[in-house]
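Given next, in structure tokens, is a single chain: the form predicted alone.
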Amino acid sequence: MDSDYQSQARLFKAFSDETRLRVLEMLRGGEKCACKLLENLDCGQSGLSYHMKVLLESGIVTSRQEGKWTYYRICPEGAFAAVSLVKQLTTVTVDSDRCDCCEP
């Protein structure tokens, strides 16, 4: 069970920062080199791996090698795993458990 919580730490870890969020924007458009990630981004080469690491990790994105290049692109079974998990934790159940201190 401890594994789960990680694995779904590491989903919501990758959604939760600003330059992760803007190479997910980019990837919507297609598959992209990391030069072309880099490109668009306001940080060096060792920030860009750290961040796609903890993308690749997440298994919202994939990536496959290319000579020197690493290409880049969002994965459809991570991305249909994130919003299977957004929709599981936010959706209301019936709790046969409420103390007494919640009941109106």
Second form
Protein chains: 2
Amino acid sequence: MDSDYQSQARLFKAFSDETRLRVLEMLRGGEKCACKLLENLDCGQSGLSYHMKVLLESGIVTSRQEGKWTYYRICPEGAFAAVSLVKQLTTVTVDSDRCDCCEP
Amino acid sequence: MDSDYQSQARLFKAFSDETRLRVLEMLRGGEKCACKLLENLDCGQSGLSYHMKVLLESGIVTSRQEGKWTYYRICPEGAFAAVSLVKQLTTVTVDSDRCDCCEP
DNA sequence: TTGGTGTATCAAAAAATTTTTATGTGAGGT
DNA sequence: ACCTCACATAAAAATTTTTTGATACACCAA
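Write the structure block of the form predicted together with the DNA for the protein whose form predicted alone appears above.
Every component of the complex follows; first up is the chain already shown.
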């Protein structure tokens, strides 16, 4: 279906970092503003900004601006897409037989 | 449940590479030997070996040895674990309200 | 045993990601 | 307007991942 390996890889890269996993865990508890996330992370402000950009671009998180604050939350559509993709990537499409391509 | 961010990150890293995604796509069609995978990839033999190691260590692929050949296939348990983990990581646990931690 | 084939491993180089530091920008408040 | 705060962006440095090339190892056949 989706043959763009690069964009699929990008989605998983969003999940492939400890800091971003910590952020997701916090967001599971509901919307949070950047400053609140920062409090509970071991990274600098610009570091968080970088990580949030990765999460936003992957589609699993959305943000809204309010005054000078930015709030982040998990995006249900993006989350669903991620789950679907993992399922798709790991679903075997044949009755799994032994490969005998190299038998003598 | 699982609080080991590092090992979670490792699982997703397995999915975060174009070559490995191509391998998974091939394995969806059933077990394949290394040489068959290699034919359809743009990487060297040692490169494939490296990528397969990453996939094996993530648990989404298993291998079996037969003579001098190695056969790989998707591991249903590992695949299921991956799907579960994505679900867990993206499931919001509260009725999603606005965060007001920074309101004046 | 010897030689060839299929994979794995190691080390170095190359490439990509993450962190850090410095600076920029926009929203409010005074 | 000017200052400050919250966050973004840019560039450089640090770290991690991937690729490459050489070599090692296991298996098989002659």
